[in-house]
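Encoded as structure tokens, the following chain is the form predicted alone, with no partner shown.
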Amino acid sequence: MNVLKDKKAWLIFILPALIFYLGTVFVPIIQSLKYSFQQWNGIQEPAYIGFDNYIAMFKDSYFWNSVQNNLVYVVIVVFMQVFIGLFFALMLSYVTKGAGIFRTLYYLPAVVVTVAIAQMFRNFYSLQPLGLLNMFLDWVGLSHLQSAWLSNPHTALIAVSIPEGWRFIGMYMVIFYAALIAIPKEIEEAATIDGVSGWQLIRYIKLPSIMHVLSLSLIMCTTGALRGFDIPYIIGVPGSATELVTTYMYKQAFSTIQYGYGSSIAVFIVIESLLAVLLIRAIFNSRKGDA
């Protein structure tokens, strides 16, 4: 216990992680900020151009289209991962036998390789040859709804968002489940004696007790969705229907060799992620104050 009170011991344990964080996160952010004020193709000497990259970014219609797509992507991913994950966790908290099997099965997609998930959903959405989704529609007599889901500009963004949302439902379910079973049984028993049961027990006892976990999960999920790249990039279709801010940044920086412009978009991603964190914290703090 004396070790926990020793500030030098704290420093010894924290310092390696802090150095790693500074080298892999903070330094690249500072470099991106520096490059965002420059025009650089990766070969010639960078030229300082002030805020020209940011001015061009805010005038870029393709950039704003990617921002709009990203917001839709965030809503779908957050709904699936956090709220469906919370629903499954609540249901699982009432399971007395075999809960470990359900946790393992739901968590399994989180450890599957990204490329495998992307290929699986590409086949799932396929029209030629007929994928599982279109086969199901034909089986239930809704063959008129069959579509090339990834090629249809009206459905492509939703189709790209669902795999990322589905992938981590189990991870957030496990997080919420751990928080739910950590609630002292005495609190639930006292509420039951007072006549609280069913939905009231969930609303007034369980959810308020895990509010700190819910806020952290929302922050993790939202910022992760704002930075989502791999699955949309792998199974996304050519054009702007599935373009996200991250994929647009990658193409500008590494396809068109505009590292300065790509860096300005990277800075935008950092800023919007920080604003999302502040907004979520403000909402939960206000609710805590009202409570």
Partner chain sequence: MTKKLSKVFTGLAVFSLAGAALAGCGSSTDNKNTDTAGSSNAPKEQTVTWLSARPENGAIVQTVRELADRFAADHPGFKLDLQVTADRPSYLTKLRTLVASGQMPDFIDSDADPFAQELVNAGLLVDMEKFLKDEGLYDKFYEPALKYQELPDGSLYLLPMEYHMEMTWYNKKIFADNNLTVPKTLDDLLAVSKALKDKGITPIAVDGVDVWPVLRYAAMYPFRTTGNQFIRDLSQGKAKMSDAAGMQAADFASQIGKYFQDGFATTDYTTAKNLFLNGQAAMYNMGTWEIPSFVEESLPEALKGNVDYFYLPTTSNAVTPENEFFGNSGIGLGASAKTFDGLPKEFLSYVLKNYSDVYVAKQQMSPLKFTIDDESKFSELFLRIKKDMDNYGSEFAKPWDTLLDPNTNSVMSDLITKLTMGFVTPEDFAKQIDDAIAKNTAGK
Second form
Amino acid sequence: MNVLKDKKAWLIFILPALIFYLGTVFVPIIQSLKYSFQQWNGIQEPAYIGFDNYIAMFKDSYFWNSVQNNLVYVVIVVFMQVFIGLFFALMLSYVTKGAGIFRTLYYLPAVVVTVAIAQMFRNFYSLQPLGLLNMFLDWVGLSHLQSAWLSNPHTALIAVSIPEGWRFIGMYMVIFYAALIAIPKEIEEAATIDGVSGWQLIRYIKLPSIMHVLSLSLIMCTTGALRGFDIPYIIGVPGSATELVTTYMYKQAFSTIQYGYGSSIAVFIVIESLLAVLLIRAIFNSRKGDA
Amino acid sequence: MLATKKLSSSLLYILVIAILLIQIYPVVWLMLSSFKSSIELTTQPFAMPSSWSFENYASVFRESSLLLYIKNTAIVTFACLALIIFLSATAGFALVKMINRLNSKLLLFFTIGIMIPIQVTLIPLFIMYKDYGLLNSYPALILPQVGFALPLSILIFTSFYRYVPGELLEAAVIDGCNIYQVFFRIVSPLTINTTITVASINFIFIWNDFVFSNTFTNDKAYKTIAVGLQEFIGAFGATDWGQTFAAISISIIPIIVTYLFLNKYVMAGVSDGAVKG
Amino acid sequence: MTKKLSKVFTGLAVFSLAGAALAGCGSSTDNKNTDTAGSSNAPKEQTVTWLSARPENGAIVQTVRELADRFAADHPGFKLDLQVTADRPSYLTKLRTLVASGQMPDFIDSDADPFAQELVNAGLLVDMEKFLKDEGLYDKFYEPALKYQELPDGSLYLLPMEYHMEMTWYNKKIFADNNLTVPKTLDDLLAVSKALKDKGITPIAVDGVDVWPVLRYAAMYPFRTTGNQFIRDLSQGKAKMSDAAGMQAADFASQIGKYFQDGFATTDYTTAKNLFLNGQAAMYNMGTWEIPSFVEESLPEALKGNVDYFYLPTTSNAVTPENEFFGNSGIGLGASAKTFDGLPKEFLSYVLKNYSDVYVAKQQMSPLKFTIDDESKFSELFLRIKKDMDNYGSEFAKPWDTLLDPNTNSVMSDLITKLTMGFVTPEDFAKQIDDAIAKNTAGK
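If the one shown is the form predicted alone, what is the structure of the form predicted in complex with its partner chain?
Next comes the full complex, and the chain you just saw is listed first.
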């Protein structure tokens, strides 16, 4: 297949995207990497300080607290977006009438701007004025469980993770749905003729067919959650209870004007994400080996 | 047999509709809230509005140039989507369907792009755009969005191109298609669904972007909706939620209409793909 | 069918090229400004930029815009480019990005915080004390308003554009129904709050999201017993939170925290205010910028005639007089030292000389001395507070967050929230604050 090996055509296909990517993403990243070895407040001349920022980072208990919080956040967000998203997509793949409308409407939370979602959840969790969640607890007779979910340090982290997980379920559903309907009909038909049905059809035919989309979604979702920012930043409790790595990085870079330190946290995030991606890939590749 | 099938099918619909209610709730809440007065909004956030007042809408149009911001956001979003789709579809195709020993390394190189926390790249990006002379223009809004959206979009395209059977390409080549014809005539039509998936995903991020537009532009002529919402913040952080929600409600309408329209189109694409595949 | 779809796709490709072309057009318009600036015939065009953190539709921005129009009438070619970002964190990000890229605008807004100090150290800000004295404007300002803008060493690089006192607004009806009187001392304030809470009424509504309203409560005791001395010393590592004055502050904060609404840490500004306006909380501590919300005609029906205010209660061993309490003159205005001479200087001088005339007419308290000639144009509440203001002492109580270094501040936000919520004891609070200050002042 010489046509597919055509180097000139390959370059024509790749180069525009590559140039764009290098120009707008990669150059600034390299610059950030440089800042991470400097002490810089954004005003005075930056001073090269070697690995001092990284050493400070490893000794910073607020930083480790944010890493810990972030892991909890990743687990909740990934569970909601990937697993519930997959569930929605499978469910809708059985719906014959109006699937399109349902799919569009399921997607709605994703199109609402973050400030609105954040404010809605602030009210939803609130105890005074009484929010929906506490109203509901009262209504089912569990009023002793009522709490200010967002400010209570024991529940705050979970409370900020849920909105972020929930709002993009629809997005993952769309991806899974697209993958499910891309499975060639013959495969499914052949399986049905062989007597495979119901759960087994999903388990042995559908899921394996969308394996690489699943791994893609996991990568997307995990790296996204490792960089989680918006909702925790807006409705999180002031202080450390809901601090994530990115919100901490942002505060270090712009509030406490230690731009160099902020950059070294950014580098940490990239390395952490890279490890996660390699791990997810390894898991999926070994699965492939088993089969 | 028929009875259980009917039962499970109605159970399915009950579940689908129950979830639907949860999923559309934020928009319903948003729209109801946009009719409330400030006090009602914050003290009884989940009650029905006590009266249907259009005051919030009136003041949005009086005090802000929302329509201009919607126009700007639409221009930026569509230009971004067109670029993103074109660039990531072509690159994704070469990375998966063409043969080159650099493919896997390049894919990993692009993947790094989805791990970058954008907040910290703002300063280097700003300096770069300043040097390019791009600040305060549509390109200043479009270029970073496209750059940061490419990695994810390329990944999605590469995942979905794997569904296109290799024999199809080989057959096309044997029929005398050159590589560009293979891409435009054979592969692209089959992945129209993927294209729309990529477009829907990027659409939300670009439409809602605040960080880039706030940093790279300061001219009212280029304000986007997310930045325009700042106009409803008062002294010492006192936000007028009624007006904010009214503005968001207005800005959501074109999105919903577009989606419902696209939705029809996706369905057409799907059945075509099925027939073809 | 396949053909039709491929057409769509090529159409999309063409559209994306059009997008790129459009991108080209956009960048050319960007060059326009510099071109016209260079052209010789027309009056020389100069755009003065002001990156502002003030609300878009607020009185200050409106006043400055009006004055800029008038100024432009005498100065052909002058244009004010006023760029507003009202959300403070977003504003600060933008400002810091611009400064880091060497693109500081002609005018900026900043608190007298460590960032401003760094700007001064780098020689980027204009010495406003000198400017005001040269222009004969220094004595035209109210003293507390200027003092609030001073850096810790007493230098002045930022100008006040607003002037506020802070007070506790209270619901007279709730007080009367429960036979309560206005608290004279901070201990009275605790007693009144307790009495209300025992009756099942929320004593105090507070905006916990922004942290500063909560932090004010911690600052109350030390201001009465030491003036601003304690917080100045604390910020420089010369005093400790575990000292008597500091412990008193921590104890008071942990006590008063019990009387805030439930879950206050995530209540935003608007919601806290509305809790009070809706009669669901008896007291609300906020400044004179909220006068428009508390004048009779804007109060909700149930609260008309029922809202009054009191200033910071005192203590038995107070060193500060009762007519000194919290107040502020908002975020300050700074000017870039690189571009100030010439038109920006002329413009600023013009604005300040005419500021009060325009600003006060918008029912605002100006930081530049003003008198009211026609009382009929102002609300009773405004006139009453204006009298209070004329009788004010010489210095405002300093908000803690303007003095502490940024690292200690972020620790403080975390801990003060936990302390008032009852998740940290005053002793632990003091210890952790002292550790943070020791660590952050050590290097300096």
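If you superpose the two forms and keep the largest set of C-alpha atoms that fall within 1.5 Å, you have the rigid core. Positions refer to the first chain, counted from 1. The model shown is predicted, which means the values in this text are computed figures rather than measured ones.
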> Once both forms share the same rigid core frame, by what distance in Å has the CA of residue 14 shifted between these two forms?
Replying inline: 4.4
